[in-house]
Amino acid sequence: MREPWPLVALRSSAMRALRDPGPLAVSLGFYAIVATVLATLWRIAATAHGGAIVGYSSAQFVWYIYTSEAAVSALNPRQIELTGDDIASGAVAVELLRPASVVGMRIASELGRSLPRLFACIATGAVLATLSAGAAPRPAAALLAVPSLVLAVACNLAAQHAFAGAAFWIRDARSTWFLYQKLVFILGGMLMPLQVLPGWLHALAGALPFMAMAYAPARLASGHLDPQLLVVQLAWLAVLAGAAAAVFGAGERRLQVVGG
């Protein structure tokens, strides 16, 4: 029985990433430094405020930050820009000649490339968090954070391709990449738990897809046993994948009309 093409793309990309350990080591080192600095800052802040802020103890902040940073560090930070460049250069137009879904193939390939980095970050983050703050506050919740991290990366990739599809019309996705990155940092909960935000902004962030990209797994890893977060992530993944497919489909139709 022939293996489905998304699995082929995912596996081959993962194997290529594993055969080239240099970029993996650089990404891991960057992740360890940034996550450690942020975790230390939040730990100090929580200690200075009586041991907890918005329901997170200093130890929970440590586990939260190492997890939220892992969710984002596993990805190519300039993926939107690179995908936009491929659209503008015509590389995607050539890929459209293939019988397989272009956006589906690209997301599967990027997911495969990201998974080795993700699991390396998970292992490193777990060790560093344990050394600095002790064992995971709630092991059952921490275990759920692992599949949640995979869903977070998948949601992020789908959303990035939906944003990058703007290059079919504007030809330059750099501004789109800058805006998207800031949305994930703040509304996605990468830099801080959403509970830290003002009430109205917290409510807004909870209703947007960015919370599925960092906040959801970090919330679980910090000891909050909220399994419904995985359901929310699955729902957002379906929506974002559909949005990316719709944007690329509209872009393909535009190329056919203008002859690009």
Second form
Amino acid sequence: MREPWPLVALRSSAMRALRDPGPLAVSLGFYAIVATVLATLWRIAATAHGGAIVGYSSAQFVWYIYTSEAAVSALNPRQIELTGDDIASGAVAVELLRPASVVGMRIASELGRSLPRLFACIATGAVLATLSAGAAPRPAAALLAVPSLVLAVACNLAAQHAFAGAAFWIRDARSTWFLYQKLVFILGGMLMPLQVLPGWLHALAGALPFMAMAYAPARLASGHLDPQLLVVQLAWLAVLAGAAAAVFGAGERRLQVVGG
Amino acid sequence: MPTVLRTAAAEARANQGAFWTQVAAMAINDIVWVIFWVLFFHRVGTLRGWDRSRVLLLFAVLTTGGGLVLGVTANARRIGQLITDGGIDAALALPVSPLPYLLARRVDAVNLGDFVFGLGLFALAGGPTPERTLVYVIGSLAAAVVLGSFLVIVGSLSFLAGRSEAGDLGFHAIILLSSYPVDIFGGVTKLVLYTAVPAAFVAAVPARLVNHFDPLLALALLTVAATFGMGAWTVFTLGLRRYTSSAIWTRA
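Switching from the form predicted alone: structure of the form predicted together with its partner chain?
And the full complex, kicking off with our chain again.
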């Protein structure tokens, strides 16, 4: 039986990423620096604040930040810009010739490219977090954080493609990646647990899909055994993948490419 | 060189709509960081002598100096890529010094948003008086020299190492480390921030001078800026002697 096209795209992208260790090393180095700095900030703050802030101890903050950063560092931050450029330039037209969904192939391919980075970040983060704060606060919850991280990356990719699909209409989606990324930083809980936000903002962030992209796995890794977070992520993945498919479907019907 | 800069600015402004959208996008991006720090200090109060107003001043200096370097001399962070892609070849054929030409050749609208944001943040949260404003302006300029020089130095490593990710990593590291209160770090890390990766001189030291002017610290900042400036020139010039082109003719 033939392997489905998206699976082929996923596997070949993962292989390509592994064969080119330069960018992988840069992402990993950057992840280690960013996560260590932010984890240090929260660790020191919690210690100076009597040992805990909003129910998170110093050690829990450290595990939270290394995990939330891994969820975001595994992705190309400018994916929206790259996808938007491909749409605006008409490069995406060639992909319409394949007997497979354009957005499905793109998400699968990016997922394949991200997974080696994600697992490298998980390994590095686990070592650094253990060195600075001791073992994971609750190993069972930390184990659940691994599939949750994969779901977080998938949710993020689906949402980025839904955002980038705007380029079918506005032609220039370049600047939107800044804004999208910052929504993940604050409302997604990458920089801090959602509990740090004021009550109304916490409630709002909890109802938005960005929480599935960083907060959910980080909450698990910080020792909160909430398996329902995985169910929430799966639900958001279905919604976001559906939205991306709908945006691309509508966009492909109106795509006009000039030249050859 | 002013002509090169004018041309680069005209190119950046060619698409007025995109130019202002990009400037606004970066300003909004910066506002998110301000929100982060406001939320952080709302929960934490003070941390090792740092509070909300002190961090906002640090952020104003960083975005002003960083916006100047990455906006007006946008090629500073692309030196390594220009070297490996043959992007400096066109500059070598011109009767001008290649490094200043390359730096002035590209203006990036996105990062000009940082510059504008920095000015606005200082005006709103920096408590501007004539004295503080003078220190802020000179401090931001010195910070820009330190940052730009550091980027040229790490980018020029590509002369020796060929395709290298050191430039990218150096860029991200110095920007990130500059944007946090330097006193949260200790030991060797703090030493590194004042020496090899001079993040402390890109934001924390100029911000401290605005609040508490100290002639010795000001002298140290200017000395570091001059040292890194000369270092960048020397490393680039020495590297250029080894350069053998990539045989790709491009526009620098």
